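Quick heads-up: it's one chain on its own, the form predicted alone, in structure tokens.
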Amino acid sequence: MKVSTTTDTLQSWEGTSLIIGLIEGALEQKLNQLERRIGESLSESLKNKAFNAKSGEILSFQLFHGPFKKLILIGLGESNNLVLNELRKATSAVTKETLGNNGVLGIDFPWECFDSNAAVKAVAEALRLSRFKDLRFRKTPEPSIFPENVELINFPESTNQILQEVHPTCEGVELARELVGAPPNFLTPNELANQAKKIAENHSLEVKILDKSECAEKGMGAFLAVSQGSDLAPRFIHLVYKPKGAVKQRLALIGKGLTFDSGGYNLKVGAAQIDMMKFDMGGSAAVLGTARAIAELKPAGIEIHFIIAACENMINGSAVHPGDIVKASNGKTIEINNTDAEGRLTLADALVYACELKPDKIVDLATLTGACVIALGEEIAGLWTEDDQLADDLTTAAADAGEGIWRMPLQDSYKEGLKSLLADIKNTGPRAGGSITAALFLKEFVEESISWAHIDIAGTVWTEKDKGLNPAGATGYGVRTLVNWILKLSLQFK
């Protein structure tokens, strides 16, 4: 599918299908223009269907004469509530109305109400991502016909540069969705490492994969403790993007990489939905999806390290016990009072490894706590950082992407709950404030001189319902946020 803009107006554009976004309370002028163009009245039909352009209302017409065959009207709601997410929602909704149609699709939205670049990017991403279907594991995938060319008509200016960002970003999101959606017998730690190698080979990134013995040499006792109950060997993944020219800033992105989480001896039961624990590598999927996008976008001045400690959390005679004490690679000892709080153990050694690279900023993403889902639901990720500028930058990047995020407190006094009688720290604290104590645990493995942010994506990595831009299943959450953040940072180095 090719998306482009055109200055053709409603009166001059020709194609197969046309989508028009209408604002509630401002129908008459646009309707008059449209009726002149198609040569017939629509007012009676709108009245009979009680169409008032409220947000989400859709009305379709099959035309037998005129410049296009199908006309789709979509309500955008009131003008004072018109935000970019309304364009995303509208685009996703009408995408279904154009399935089965070949040819050229035109979209006419009230572009003048938005920043041009932001609007075209939002609509182009929504067109691409809302029609995503993961059919890899079907015997006979069902066909999905969609218009080959989409033109955003009556567009006031050229936006070719911003459109060039859409394809790599969406490729990254779709890769993340496929990784999260893959069953655990397919996406093993070794296969996750192979995916990283593939990205490196196809897009000229550096790659290093550490095996179990190499991780042991580095003292990664926390990471290896989680993996010791699985028959599948762990893999520690390190991809590097280096820009052309001087490096002005160095970033490290870390993704939790539990390809399956049984909970260990603290076995997941009841409402925990153990069958869905394939998505416990959602953070690593976001990081690899971002690597895929960044490798093609090639931002200036920024070196980026993509880091994943990949393994399974399983049960056998060698599995870690509740009550075991392990040592992380920075020498800190951890009492494991809950084997189902395993992600923070793998991240502990990943954070130490990242700090040794001396980055300016570290951001980790993890499906870390059910407590974050209780606090923020399934559409908003939690953000923890002590760096106000980093918090603002990530929040802005998420808002631009249409991905929900909310800054949470790092309440220092809550560290009391992580005290151990025997070790330096326990891996879980009291139930209350569980997502906060999880973030405080991670902070123990980050050097104070390095700016760090933790994003808990436990609620946002998967959706059971079709939410337009995110069809049911894996969402690919985090890729667009990270890409937006990195591209904005790079602007100062061009």
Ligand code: BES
The other form holds:
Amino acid sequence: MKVSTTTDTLQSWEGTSLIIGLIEGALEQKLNQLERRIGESLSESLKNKAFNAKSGEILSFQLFHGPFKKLILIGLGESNNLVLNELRKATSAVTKETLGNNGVLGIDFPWECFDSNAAVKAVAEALRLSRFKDLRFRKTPEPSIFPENVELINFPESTNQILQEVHPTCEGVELARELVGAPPNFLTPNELANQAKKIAENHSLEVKILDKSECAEKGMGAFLAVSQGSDLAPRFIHLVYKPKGAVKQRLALIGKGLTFDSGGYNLKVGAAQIDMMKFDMGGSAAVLGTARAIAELKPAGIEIHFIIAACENMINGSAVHPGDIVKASNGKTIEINNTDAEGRLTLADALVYACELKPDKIVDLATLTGACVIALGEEIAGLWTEDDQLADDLTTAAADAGEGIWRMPLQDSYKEGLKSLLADIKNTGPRAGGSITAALFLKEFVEESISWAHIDIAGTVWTEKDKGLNPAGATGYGVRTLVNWILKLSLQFK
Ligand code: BES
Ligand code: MG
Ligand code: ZN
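Alongside the form predicted alone that was just displayed, please also present the structure of the form predicted in complex with this ligand.
What follows is the whole complex; the chain from before opens it.
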């Protein structure tokens, strides 16, 4: 599917199907133009169907004599609520409505209400991401037919440049979705490392994979403790993007990479949804998706390290006992009072490793706590950082991507809950404020001079229901936010 913009107007455009986005309370003028173009009256039909262009209303017509075969009217709601997400939502609805129609699709939205680049990007991403379907595990994948060409019509000027960002970004989101969707017998820690290697080889990134003994040499006792109850070997993954020309800033992105989280001896039971815990590598998927996108987009001035401590949290005779004390690579000792709080143990060693690279900023993404899902639900990730600028930048990047994020407090006094009688810290605090103590635990492994943000994506990594741009399944959450953030940072170094 190729997307382009055109200055063709409603009166001159020709194609197979036309989509018109309408604003509630301001239908008249557009409808008049449309009626003139197709040579028939629509007002009676609209009245019969009670179509008022409320957000989400959709109406299709088959035209037998008109200049195109199909006409779809989609409501965008009132003009004062008209935000980019409304365009994303309408585009996704339309994509599903035009399923099975090949040919040329025209889209006429009220572009004048938006920044052109932002609107084009939002619509192009939604066109592609909302039709994502993972057919890798079917015996006979059912084919889907889509329009070959999509033209965004009525554009004041050519706005095709921005479309070059869309393909690499969507490839990154799709990669993340496929990694998260892959079952744990397929996507093992070693397979995750192989996928990372493949990305590096295909896109000229540097790659380093550490095996168990190399991690042991570095003293990664927290990470290795999590993996020791599994038959599958852990892998520590490190990719590097180096820009052409001078490096002005260095970033490290860390993703939680639990290819399966059974909970360990604190086994997941009851409502804990153990069968979904293949998605516990969603942070690493977002990081690899971003790596893939960045390798193609090649932002100037920024060196980026992509870091994943990949393993499984399983049970056997060698598994961690609840109560074990282990030592992380910065020398801090941890009492593992709950083996199901394993993500923070793997991240502890990943954070220490990242700090040794002396980056300016570290961002980690992790499906870290059920508590974050309780606090913010499925559409909003939690963001913790002490750096107000970083908080603002990530919040803006997420808002531009249409990905939900909300800043949460690093309440210092809650550290009390992580006090251990014997070790420097324990890995689990009380149930109340569980996503905050998790973030406070991570903070113990970050050097104070380095600016750091933690994003808990436990709720946003997966959706049971079709959410338009995010069809049911893995969402690829985080890729578009990170890519937006990095591209904006790099603008100052151009
Ligand atoms: N991977 C889970 C977090 C999770 C839970 C993600 C539900 C998505 C949905 C994490 O490893 C975990 O088990 N966390 C525990 C922490 C607790 C033991 C302090 C949790 O949230 O229950
Ligand atoms: Mg767990
Ligand atoms: Zn986990």
